[in-house]
Partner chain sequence: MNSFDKISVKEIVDEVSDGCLLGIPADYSGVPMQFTKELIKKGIKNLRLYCLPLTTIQGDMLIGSGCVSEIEAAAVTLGEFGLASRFSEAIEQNILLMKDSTCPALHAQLQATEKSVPFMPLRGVIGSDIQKHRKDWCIIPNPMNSSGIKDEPILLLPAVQLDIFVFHAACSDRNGNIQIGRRRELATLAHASKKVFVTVEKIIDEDFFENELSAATCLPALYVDGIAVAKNGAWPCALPGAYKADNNEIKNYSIAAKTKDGFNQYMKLLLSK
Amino acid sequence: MELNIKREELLISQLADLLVNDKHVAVGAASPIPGAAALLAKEEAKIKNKRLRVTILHSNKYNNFTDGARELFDCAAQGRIDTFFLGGVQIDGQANINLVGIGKYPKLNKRFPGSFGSALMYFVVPQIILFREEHSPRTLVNRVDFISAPGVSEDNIYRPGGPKYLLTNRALFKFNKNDKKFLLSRLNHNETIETITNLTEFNFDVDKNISEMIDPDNERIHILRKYIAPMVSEFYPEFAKRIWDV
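That sequence in the form predicted together with the partner chain, only its own chain, can you share it?
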């Protein structure tokens, strides 16, 4: 039987694939797709008798911290978080991210909330996955208007962490730290290198082994819909209702 896989489920599945080697994944505010991916990866790890801890901020139940709001940052700085997700109003070709605004700072034309903890997390978490659903020339820009956190740093900067992937609703890029450049590696169904090139302002390389995103298999979809959906509905009720009607 063919399952009708939703776009969000496909993205969740892509992200879950990136978490299989992790011991501790943390998810920040307003991130239902990364949150669902982390819980899915945790559930699949359990089946394989492996242990994956998931910390979802703004949730009480999936929040492992007891030392106040600073513990996320201390914990990450200690190297105890393997993967974290960041977004951006703008993301550029060197993986700089902008969460502050559009225009010439401080005189901005359009002000967004601010940089949150990105300016530390981007430096210390080994696998930062950039996640921005909107894939367009206004989000994936040549040069961000404001660097909330830089994609790369000089050699004399303490930086065990940094960008590893960028996922949009159209494509998955890997980030090549040495070339300071993204590498297009997976395409969503119906996308081509050409459509992605047209919708991306920055230049990127193309993986020799570029492929389509792999749909989640029946077992994963089963776990996602049966076990993960009700968990997600606890802290992202509107998202869970829209996608899974739970």
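Show the form predicted alone, please, the one above being the form predicted together with the partner chain.
Just this one chain is shown here; partners and other molecules are left out.
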């Protein structure tokens, strides 16, 4: 029987595929899709007799830290987190992210919560996955209005971490650190290189082996809906209710 795959489930599946070699994945606040992806990767690792630690700051159950973000930052600085997710009000072609506001700083047209620990995590976590559902010229800009965390650094700056991927609801990009540029790698269903180009302000390269995102198979959907959905309902109940009615 053909399953009706929801857009959120496809994005969760895409992110989970990027976590298969990790030992510790951490997820910050306001991240239900990355959180679900991390728990899915953990469940699938368990089936393969592998161990994956998942820390979700917004959760009481799936968070071993007792001192909140400060403990997370210490763990990351010690090299004990493999992947972390970051987003941004704006993301540009050099993977700079803006979490501060829109307009010319300091007289911003619109102010947002702020950078928090994004710059630290961007520098010390080996794999940063940028995630922003909205794919539009207002979010994927040529140049961010304010750099909360830089995507690239000078060669003489010690930086073991940095951006590896950018996933939106339309496409998956890889980031080329040497070229300081994104590479379009996968397209969501019904998307084309032309539609992505029209909806992205910054320039990007195109993978010669570009492919379409593959829907999760029946086994993965079963795990996601039966086991992961109730887990997500603990820390994002409204999201779990809307997507899975749990």
